[in-house]
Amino acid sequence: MSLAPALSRALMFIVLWTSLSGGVMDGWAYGAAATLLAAWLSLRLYPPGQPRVRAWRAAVFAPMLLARGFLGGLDVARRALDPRLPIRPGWMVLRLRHGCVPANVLLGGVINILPGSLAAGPQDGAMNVHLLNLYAESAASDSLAREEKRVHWLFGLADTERGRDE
């Protein structure tokens, strides 16, 4: 392994110690044992060369997915309010697209932060979704797609049917 992705991730833990610290010096002894074990363990948990999150589309990203969550709470609070609105909870199954371990992962987790969703799991191609209202599963489905679309583009990943281009 070569020792740049090394060093870049102990100088991105760096400023970041240093960011929260507020660049008071005292604590720098621990901050720099806790920089090179943060960097080391990234470095085992996550092995230069896999794919990654691009900063500039993540920075695009966060603000849409939060706008959405917010707006899907609003619509979940108002139908536990309203006992007029559907509400039929149950399970679909989501296939997955491409085969990308970490997009599927991180798919998982925007799906989580959806009101009205919550999935378990990538696996075998496919994940458990539970919905809140599964009267609406095929706009659900559609909705599910444009999610796992994003989490593409904010991997640089083709959005092809799984299989076809891995």
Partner chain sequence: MSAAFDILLCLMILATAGIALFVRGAFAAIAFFIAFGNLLGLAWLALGAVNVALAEIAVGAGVTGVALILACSRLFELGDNLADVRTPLASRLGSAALCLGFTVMLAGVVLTIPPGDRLSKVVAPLLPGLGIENPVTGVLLAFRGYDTLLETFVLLGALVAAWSLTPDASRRLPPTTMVMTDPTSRIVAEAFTRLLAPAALIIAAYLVWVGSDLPGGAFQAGAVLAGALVVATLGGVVVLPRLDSLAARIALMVGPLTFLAIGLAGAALGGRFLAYPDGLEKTLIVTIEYALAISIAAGLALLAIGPPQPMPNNARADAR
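Can I have the other form now, the form predicted in complex with its partner chain, not the form predicted alone?
Here you get just the chain by itself.
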């Protein structure tokens, strides 16, 4: 086993411990022990070699996600408070372009944060998505496809592997 994945994960957990403890150094020994344990667990649960989230890409992705999450909250709050209740709920099917399970599950999570869409988990190369406004279905399906590309980029997946695991 190469050392690089172990080191990069340990670094991630050191960052987590440091931001939790606010940089107080008293507990560094406990932090180090926890980091080793967490890195080992992480390698066990998510062995290296699979597509994985790249840290610097996540740093680009997260703020964008938060901004669109804000729009999502604004959208649903507006609809809930509007006396006419402008919604027409219904389901659509999103064809998934890649069989990478963690990426698809993460995509589902991202879809749940975006305005007007709610994913119900990946299933057989597709994802059932509930839309709050079914009139905007074609626009929604375009934006979901763009979102899928972004998540693939986050995981470093090539879009050409169409339906590998289907």
